[in-house]
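Just one chain follows, in the form predicted alone, and it is written as structure tokens.
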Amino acid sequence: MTRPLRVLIALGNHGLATDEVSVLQVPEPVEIRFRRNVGRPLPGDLVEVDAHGGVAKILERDNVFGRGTSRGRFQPVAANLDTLLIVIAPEPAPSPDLLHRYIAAAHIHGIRPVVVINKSDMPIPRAPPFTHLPEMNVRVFRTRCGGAGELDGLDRFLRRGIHLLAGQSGVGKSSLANTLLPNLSLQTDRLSRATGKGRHTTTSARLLRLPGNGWLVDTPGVWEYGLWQMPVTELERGFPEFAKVAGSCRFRNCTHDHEPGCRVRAAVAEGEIAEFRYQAWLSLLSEQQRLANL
């Protein structure tokens, strides 16, 4: 038995794949087809594949991250990732209910979140949630991509593992994945001439190699990220400061909204949680409230 192959991209029926453990900075795709009776593989997943390029079996998942549709249905965008990276800058102005959406979705999926302030020559907002990331247990790196580069050691934190680069339009995600890949060209270059349509390379999220043994998940375009329609109980995983406490609610099956003996509402008056956080928790929640009437 071969060993498996790492995904690079997915292309509809088919798409590229890589020996995860080659030497090579710049790993040589090789084509791989998808079956119908097997599904759809993502970017980051290992797969076995067959002498004819089919795919045989997706191995186990660790996670799968993704988004929200409109109509609140789960769209996966990478597998296996071990950081969800999420850019912010001081220019576009960062949007607190932004952030607090990409860490919720990295707590659910079990994904380590990371904030990458970019353009850090320039000063953030002196509001929460950006003043109170460390007491979120969220690790802060400061970047800036002009000139030479400064990284902070954001690209030594990056050498092993599988890692998603996320963030509003404007905050300098293509500059910085340039900076962390100074072979991102020719990584671009082998995947389009691999498929022969070079367009998927920057409209289809794709895994791309980090100087060391790391990946980078890449994905190109403008993203609302929006979450989508879950149980209570999930979307609570979101906040896990809230698992310090919620069970001892009165009620199992509490929201922390409005019913009576809550303990997480207790904590907030109290000053244990956050009062920005415990008001992100009740956005995030009329929002599910939205998504199940639809």
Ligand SMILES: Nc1nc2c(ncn2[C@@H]2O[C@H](COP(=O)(O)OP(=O)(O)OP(=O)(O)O)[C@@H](O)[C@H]2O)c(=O)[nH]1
Given for the second form:
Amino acid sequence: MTRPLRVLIALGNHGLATDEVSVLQVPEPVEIRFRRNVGRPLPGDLVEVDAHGGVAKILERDNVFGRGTSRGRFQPVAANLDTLLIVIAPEPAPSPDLLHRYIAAAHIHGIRPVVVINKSDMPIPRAPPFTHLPEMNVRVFRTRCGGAGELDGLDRFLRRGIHLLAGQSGVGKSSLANTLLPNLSLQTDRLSRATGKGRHTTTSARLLRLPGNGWLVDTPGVWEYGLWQMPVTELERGFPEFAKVAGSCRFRNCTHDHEPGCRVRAAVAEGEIAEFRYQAWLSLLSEQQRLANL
Ligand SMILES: Nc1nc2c(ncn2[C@@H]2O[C@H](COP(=O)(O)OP(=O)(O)OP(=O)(O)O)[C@@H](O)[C@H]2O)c(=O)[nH]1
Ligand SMILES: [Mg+2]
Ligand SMILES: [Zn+2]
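Any chance you could show the form predicted together with the named molecule after that form predicted alone?
Every component of the complex follows; first up is the chain already shown.
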């Protein structure tokens, strides 16, 4: 068995992978076939492949990033991520709710959330949560695309690891990919040719090689990002600042909503936990109740 390959794209019963150790600038895609007894890998997975291109084994994953379907089911998107790059911009106006969801999802999966404020040539939003990202331990890059572009060190930050670009339509994800990847069209053309599909028909996530040793996961299409139905303890992982005090709530299964003896609500009253984070919690909590009743 040769060394494992990195999965670039996963379609129904086949996909593309590459030997990332020998990748120079543009990955050479190798066709792989999925086997029912092994399961379907995700983009970002490392797989062992037999002499006929069959996936013999999916190596243990660090994490799986995904989203909720409209029915509240978990739908995996990519594996082994290091960061979730949440792109926002002054235009279209950023949604606080969407930002809280992305940040929660990243923490739940054990992936580092990073916010990229693109279109830095325009005035940035001056309201929470956007003004409070450093206090939330979320690193921020301010970027501008077009012309020479300004990446604020984001390109250096992405030189290793696997990073997923997320954010609402029109914030500049494609523009950022173009700025970060000088050979973007060459890479996408090679992937389209290898899958036998036209460039514009691919709607699945794919890995693109960043200069250096990093990968960028590009998820085409609009993302109305929803969470999936999960236990309250899992949702709580999405709010790391709650975890510090939640252990002292009177009830072990406290939802920090109406229960007496709730330390989280006390911390909000004392200003230890930001009110806007608590409101975000209540909103995601009631969404969970809605998903549970579907
Ligand atoms: N002023 C300004 N405009 C930008 C910047 N970056 C991107 N844009 C513009 O914003 C618009 C949307 O950019 P896209 O890159 O297509 O956005 P996207 O996030 O890929 O959108 P979807 O593919 O629909 O999800 C385009 O008209 C870009 O030219 C920037 O830094 N400053
Ligand atoms: Mg786009
Ligand atoms: Zn509580």
